[in-house]
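So this first bit is one chain, no partners, the form predicted alone, shown in structure tokens.
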Amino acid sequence: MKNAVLEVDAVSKDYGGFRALSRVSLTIDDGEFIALVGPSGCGKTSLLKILAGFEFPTEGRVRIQDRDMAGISPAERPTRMVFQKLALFPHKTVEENIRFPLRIEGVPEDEQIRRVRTMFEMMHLKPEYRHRYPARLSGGEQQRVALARALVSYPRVLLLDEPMSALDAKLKKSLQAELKRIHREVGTTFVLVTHDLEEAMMLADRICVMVAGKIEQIGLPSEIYRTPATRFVAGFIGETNFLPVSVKAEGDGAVIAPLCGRGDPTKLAAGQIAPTIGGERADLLIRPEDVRIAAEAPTSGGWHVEGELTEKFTKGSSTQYRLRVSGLDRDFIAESTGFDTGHIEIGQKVIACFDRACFYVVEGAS
């Protein structure tokens, strides 16, 4: 059983008259990889800066390894931070950049050499890069140097502020895989702030979704995606279809019936209903990959909507179809594996079917 390495207790942060964080509480286990996600201005970077010691909370407290961090400077904390712009020293070589924290800490020379060598191996940096300056490295190589400098002093918590946001898509994918490997090898607790939801799903053990300075939901990636606590989380994480339904409580679950499209009333268990449901109207969450395009409506048991195909996109390993459906204020999306064979044309009437095993109900739009 893991122990908590970092505890955030009812932390609030005010900047003048603006409240960036409002009574945020969060516990992170030793060795965990957690991602903070949310729209711009939700407070995730403010929280990261408070953990690092670059900002102090207006209210509440932060504890790292059971030690209260009130008044503790960034240099004195068992944390290191990788910034969005990396902040490598341009006048220092790669080796000097990586060594810098060890020299500040007064680590013996032979131990410095050993640790730098270990970082070069871990980050797959070529030995000839030791005497190069950051400007002579590629973006991915600079990223590896920044990670090496942050990890060389063996911090208990590594804080990452969108470190891969400026990289091209192919390089980002490669470094995401490397970051996952590094986390597994070093066992340090990672806290990542990212706008890339796919990155959060790929890397994190848990995802913390924030909005308006508060935590909306914390959970496993599968929980956040399949059983979101609120409509906001459902719409924020991945592409989503919302289909209006009626809801009638029955036992420990509820019976739902479509208000748009067709389908028989269906009994759902409590685990298929978000805890925020409070009325007789709600929305059925249907992920695009759970929708299939058919020539005819299902004869029994299934739910479906009929619409006009407005657009289709090839996304490499899958094809996405967008339908205009009467009664919905936005396109209904289906996504299937493989390439489109051209049998469905823009403007054609099609049937979109979805299975009840994938149903999950969230509150309706306000």
Second form
Amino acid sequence: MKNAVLEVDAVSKDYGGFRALSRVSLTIDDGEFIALVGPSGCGKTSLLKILAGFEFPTEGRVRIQDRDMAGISPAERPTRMVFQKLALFPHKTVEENIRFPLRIEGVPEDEQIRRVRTMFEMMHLKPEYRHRYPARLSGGEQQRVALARALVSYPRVLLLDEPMSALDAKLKKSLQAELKRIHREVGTTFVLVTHDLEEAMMLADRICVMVAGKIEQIGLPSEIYRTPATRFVAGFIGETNFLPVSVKAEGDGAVIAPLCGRGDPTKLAAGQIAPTIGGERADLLIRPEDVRIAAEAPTSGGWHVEGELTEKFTKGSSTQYRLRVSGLDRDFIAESTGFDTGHIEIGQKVIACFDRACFYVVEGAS
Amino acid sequence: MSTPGNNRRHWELWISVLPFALLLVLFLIGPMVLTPLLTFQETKLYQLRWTWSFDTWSTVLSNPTYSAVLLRTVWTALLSTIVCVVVAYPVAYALNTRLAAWSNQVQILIIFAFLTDAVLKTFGWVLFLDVHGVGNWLLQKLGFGPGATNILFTPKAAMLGIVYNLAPYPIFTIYLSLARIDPDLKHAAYDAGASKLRTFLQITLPLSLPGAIAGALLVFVLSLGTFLESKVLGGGTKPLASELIRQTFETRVNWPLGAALTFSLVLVALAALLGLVMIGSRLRIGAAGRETS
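Given the form predicted alone above, what does the protein look like in the form predicted together with its partner chain?
Below: every chain and molecule of the assembly, starting with the one above.
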């Protein structure tokens, strides 16, 4: 078991009358890569600022390395921040930017030079960039300089405030891979704030989904994806199908039967039911990649819906089919790997089947 | 490559800039060419005579009064530039930090300072600085002894007037350049462990220098041309160049001499300006990287 490096204990934050965080508790392990994810205004940035020391909680406590952080300024904390707009000093060269924290700390000159060189190597920055001004670098390079400046003083916790939100998709992907590698190399605890659950899934060891100032779920990426605690978490990534079902409690689990489409009543274990479910109606969560398009309905009472194909998209590595199903207000989505073989035409009636093995239910739409 | 559409756009451009270009040529470039030409002429019995001689220049260069006035003018301008920027910086800084929530009202107030006529404001200072005025009364009550503001009709009072009238310019330019600095830069410096003073010296001050330099240039150019403050508040015993030039043209009707003095003032001012710009560009060498992105 690893040691906790950072403990957030029932932290609340009020801005005037607005409660940005309400009793948030979170423990972050040493060396872990954790992502705080949520829509804008969910409190994730407020929490990060509290961890950095730019803001202080209205209630509750933050401990870093077993030290209470009440009244401790950002400078005195073993944390460093990578800002959303990077906040590189425009009037200082790349090298001066990276050295800035070391100069303030009073690190000896030769040690400064050594560490800056290490950072250049780790970030794959070209040595000739040393004397350039940040504005002369590309977005991705600026990103690396910001990371280098934050990591050069060997912080215990690195706080990243959506540092990749301004980059285009392709650059983002390559930097995400870089970030993962850098995390492995330095072994520092990373706390990443992002509104992109996909990015969080890709990078983080653990994900903390926040909504309206509260933590909705903390868990491994696979848990967030396969067994979301709430309907919100289930629907936060990509496009997802929700199929209304009836629920009847039975023993530890429950029996569900489709209210739309067909299929034999199925017994679910406790682990296949979100804890927020109450009452007799719920929604079955079906990820598009678990859906198979077929010409005929399965014979043995397997779950399926029947619909009319309204659209098909080729996404390169996969093809997406959208079905209009009576009783559902949104298109039912199926995704299969490979190119569309062209055997289904738009407007044609098709069957969408899904396997019981990955069944999971969340509360219905309110 | 000129396509027909391109050509027409050229014509439209020419026609649209023509009125302004005419104005510029007639009333700026024309006089600027005429001024040095005038310096080689003579006046006889208040009549300009079109001859070519160096008499005016030898008068200007040999008479120490003229060079003294020119030097005094440049010196006053430099001094008021420094005082203005030093006075303006903390004001602009406070407006940006302490009064950030009121930034709209503050900007309107600064613009208001330009709306009131400088003549009125300058005469206001006479009432304030007078021995029986409010300023003196107040300072006496505060225990500074009688005649504490006994500077009326001295160069000090003139300087006070110049700074008072011109300070809004650097306040505005510095305010704007401070407002453009991303607050996260300060946060990044704090995060790296820098103290408030260090953050100010290493981040805020260098990044606001363009505004300070722009303000300084404005004040310098404007204060070279002032005559009001030295006339009203300075007592007129030590005139500045613009007053001398006005007298030479108007009262003495000696156009060649006036032109020579004008030309000298422009030359001295250009030299001083060049010096300021060079200091400025050296100071903001680091900030140069920002302009290309």
